[in-house]
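Consider the single chain below, provided in structure tokens and representing the form predicted on its own.
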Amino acid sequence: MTAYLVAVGIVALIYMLLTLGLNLQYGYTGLINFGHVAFFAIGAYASALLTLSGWPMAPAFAVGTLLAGLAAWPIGLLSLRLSDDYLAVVTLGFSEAVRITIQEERWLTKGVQGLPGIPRMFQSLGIGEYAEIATLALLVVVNAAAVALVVHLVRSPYGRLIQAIRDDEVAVEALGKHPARLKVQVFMVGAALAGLAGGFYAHFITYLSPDQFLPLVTFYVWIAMIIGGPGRTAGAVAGATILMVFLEGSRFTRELVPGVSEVQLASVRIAMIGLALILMTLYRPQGIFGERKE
């Protein structure tokens, strides 16, 4: 059981800091990213692959990171010219395209056969099942960072600024402000965090083939900062929280329903969750953590 918490409890931190990237990027400013999959992809298969050509895990963690951040900046630079719904079928597009890549390119990714053998976290040091308790400590460490460099940016003047883009663009520009570096700024940011995620997703699941990185990732991730509430990185943290324990806990409701068989089980915990996230917009659409409107 032990075993298990701490599986459950790698996987909500890695959601976290996949929540905390797309939070910055639409909660704080308005950017509409339906493929933030692709960043996830990118960041766990560089640092894999690094990782199984020789190199020591950190500076593949680092390179990872780096590399999603640096394939927002062509997606940052759209921004600038598309409205919203655009935006949301390009990223959409773009994560695809990532993912079919992954898939097609067999001499690198191995296509749909997956890249076996990645290296365990702490695994060198011999410590065995604890390597898993090492990684889910290093992992909190990890998110306290994030959220400590989140919630510094956003009370900064930078921070304040790119909340103003998000609720008036034309008003900033009329102040003399140059919104499209702070946008593509922000998008590289959400996305570095994403793939730094996909590298802990990587050395935890040891395993990774493109169906591990369907759009339903960027949806979950949506779920959650709906539910915490975007713009707040309180929420970030607890709607990530309150996702796994649905995803998780409606393993267990089997016995409450009977007659549902395992693989119907899957849709029923989708079904609980969108229907958790439909009362949540009817009843409290600002989030856990939002601030009511009147």
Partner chain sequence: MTTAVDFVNLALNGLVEGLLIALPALALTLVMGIARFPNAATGDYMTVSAYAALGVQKALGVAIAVAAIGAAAAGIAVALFFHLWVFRALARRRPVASLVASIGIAFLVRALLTLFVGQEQQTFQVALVRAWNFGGVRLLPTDLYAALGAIVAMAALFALLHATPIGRQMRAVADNPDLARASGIRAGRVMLVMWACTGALCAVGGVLMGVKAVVMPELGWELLIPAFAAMILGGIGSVPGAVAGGVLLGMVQELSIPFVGPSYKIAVTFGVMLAVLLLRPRGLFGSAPAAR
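Now that we've seen the form predicted on its own, could you pull up the form predicted together with the partner chain?
We keep it simple here and write out only the one chain, dropping partners and molecules.
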């Protein structure tokens, strides 16, 4: 049981890291990124491929994180030229282009056959089942560091500027600051967090294939952020937890709902997520824990 909860916890923390990244981009800066899964995929594949070719894990993670951040650079530049709606669609298209590239460049990624046998974290220490607990602990630390980073960013003069961009870009410009550079940087930091999450994901699932990186992942992260309340760091933490409890909890609720077959249950689960999203936007736009602002 403990190990199962640890596993669920690991996945929740991976989603949390993703949500923190998106929250930094959208919640604080107002950058609409619907291609989050692309950076997740880049981080996952980079780290997996490097460790499979014999690299130690730490530098592989670093490279994955870095690559994801760098991949966000051109998109960040583009975000300066495009308004919200255009950016939403462009990023969505970008994530599909990344997925197709991963799928097609078989010499590198083995394409649709996928990459099996990715090493687990802390496996080489020979500490058996404690390896996963160690992974969980590391994820907690990484998430805490990410939260600290975000909070620091937000509270710094830099961060106040970021939030000012979201609220009134022209005014910021009038102050003689460069919102453009800031926005690109924020975009890259958010993407790097997604890349880091990808590294953890790759070494936890141990098998990667392109169809694990569909836009659905992006939508899940958006859902987590919306549930928790955009622009709230604690919200990202709560949102990811609730999403995970909801997705995994249904394994245990099956026995509670008689007369619903498992096929139907899968549909009911998605329907509930959709309904939650509608109701949240309608009635709790500040997230479930936030105070009403709008």
